[in-house]
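For reference, the chain that follows is the form predicted alone, supplied as structure tokens.
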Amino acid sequence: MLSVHACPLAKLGGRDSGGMNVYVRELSRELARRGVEVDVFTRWRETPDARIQELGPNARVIHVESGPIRYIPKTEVLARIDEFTDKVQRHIEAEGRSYDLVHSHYWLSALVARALAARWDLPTIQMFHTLGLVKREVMDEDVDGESEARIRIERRAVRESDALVAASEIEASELEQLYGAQPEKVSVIPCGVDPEIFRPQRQVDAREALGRKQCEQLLLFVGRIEQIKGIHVLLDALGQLFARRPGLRGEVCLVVVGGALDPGDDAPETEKLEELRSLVHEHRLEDVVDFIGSLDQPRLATWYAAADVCAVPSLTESFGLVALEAMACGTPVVATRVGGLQTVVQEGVSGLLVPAGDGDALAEAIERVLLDHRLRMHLAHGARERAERFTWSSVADSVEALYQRVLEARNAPVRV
């Protein structure tokens, strides 16, 4: 496994830490339980981490020193990608290891995959998690534009990889239409959720555990503090909701999970979190918005259970793991009608879908769920049922079958 910028052991909700980290970690562990030996190579960015850490029997995370051991922007990660690749090669040679295939995650890892595949004649499987051309359609170029280098690397990976993994039919279509991917190379494999962690709890118990008021109406946002996650749209929607229904201001609270820095960072907050606080002030929402930083998954599950509704206002989303986690906890979701969210959330069954970037529609949907108890209970029941179809075990079934097909096409047996 190659996950250059996203360590599967990283604290979630910080910079460049989110659903992809969870995906790599849970898939690696599930494959390892089946006897597949998995090594995850990732950039070393947190000083307390050991260079090699166990993910479980048969699975390791190998931290590669490439640049300073701290967070660095993706542009700097890209500038050091040759150094990263060289150190991965040297580590493999020093251990005398050999691999059957390379599974690469995100466009930065695709460069490393190409070098390793050429050196050892290995088949490669690529999963992007997000696509540069899709982000370009929705992002403000002046704020967070995607580089030509990224697009070139993605196009090459689509062309040269033995197989491509898409998290949804919509992402598969984007790969084919925007990147010219051959349909037979694309496998649609949705993400999963851990039902032992993300499961229904009594709301009253969850709120008691968190010290929250039983009578408040709690709106939850979980994710990185970035434009693409649409939290600025959510704040606008909340302002509109209070303008229409002033009486809700004293009853509704928005809890924001995410935005923490890496351990050892000197700055008290990320620049984008500071910008978000300014936006909260602009909308005069200081008294109704709580920032609680990043959480481990058991604590996050308690927040999902405590919430009345989870808002996922992303401008684009290849899958939408936050929505699935919330649904597994029996929490209704109000999400944007983009990417994989359209396949995860069933309109009117497990949640409500609204157009991306539409604060008015988002406000109306949140209002419906908060004020209509019968609708909220209906969506909660549908959310739990829907989430039961997505497990990491089923993800690993599909991925392992894909590995087998790729290896058989190369006339190579699987060594486990």
Contents of the next structure:
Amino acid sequence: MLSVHACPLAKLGGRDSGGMNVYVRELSRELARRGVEVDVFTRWRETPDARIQELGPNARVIHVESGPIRYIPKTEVLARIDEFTDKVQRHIEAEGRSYDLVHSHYWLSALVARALAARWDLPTIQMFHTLGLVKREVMDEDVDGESEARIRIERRAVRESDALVAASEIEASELEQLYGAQPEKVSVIPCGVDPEIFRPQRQVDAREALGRKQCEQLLLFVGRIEQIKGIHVLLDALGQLFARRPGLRGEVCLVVVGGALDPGDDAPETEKLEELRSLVHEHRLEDVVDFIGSLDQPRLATWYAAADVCAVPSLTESFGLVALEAMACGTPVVATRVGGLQTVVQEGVSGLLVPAGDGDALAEAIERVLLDHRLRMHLAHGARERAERFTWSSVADSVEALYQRVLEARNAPVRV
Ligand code: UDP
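The structure above corresponds to the form predicted alone; please give the structure of the form predicted in complex with ligand UDP next.
Let's see the whole complex now, leading with the same chain.
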């Protein structure tokens, strides 16, 4: 498993750590449980981590030193990718281990996959998690300065990988239409949720555990503090909600989970968080919005259960684990009609969907769920039912079956 910039052991919710880290962690563990031996190669980012760490029986994380052991921007990770690749190869030689296939995550890992495939004649499976061309459509600037190189690398990975994994039908068609992927190469495998962690709890208990008032209307946002997550649209929507219904001010509050608030963290309070704080000020929402920083998943589960609505206002989303986790906790979701969110959230059944970037529509949907108790109960029930279908175990079943198909195709005699 190659996951150059997303370590499966990383603290989540900070800079560049989110769904992909969870995906690699959960998939690797599930595969390992079924006897597939997994080594995850990732860039060494946290000093206290050991170079090699167990992820569970049969699964290891191998930290590869390339650049300083701390957060570095993706452009710098890319600049050091040859060093990373070289070290992975030397590690493999030194251990004398041989692999059957390479499963790589995100565009940065695709380059490493190409090198390993060429050297040891290995089949490769690629999952992008987000696509550069899709991101470019919704972002007004190339925030990470990664665009051109990224798209070139993605195109090559689409051409040369043996198989591609898409998290939704929508991502599959983006791969086909924007990148010219051959449809037979693309497998749609939705992501999963851990039902042991994300399960319904009584709202009163969750609120008590968190020390929140029982009578407040609690709106929750969870995610990395990035423009692509659309928090600015949510703040705008909240401003509009209070303009329309001034009576709700003082009753509704928004809790934002994610981002590093701890100055000792390697991702100190970012410019993005500063920008959001000034937006909060602009909309006069200081008394309404709480930025509480990132949380581990068990703690996060209590927040989902305490919330009345979880807002997922992303501008684009390959899947949207946050929506699924909230649903698994029985919390209705108001999400944007983009990417995988459209397949996770069923409109009117497990949540409401609104157009991306539309603060007006978002405000209206939030208002409906907050004010209409029956609708909220109906969506909460639908959300729980829907989430039950998505487990990491079924993700691993599908991925393992894909591995088998790829290996069989490799070993099949060549027909002339
Ligand atoms: N997450 C977390 N703590 C936080 C914020 C986020 O554990 O403070 C996790 C969250 O539970 C989810 C993931 O980060 O599993 C975010 O995944 P999603 O697919 O929603 O977004 P991505 O990060 O992939 O864009």
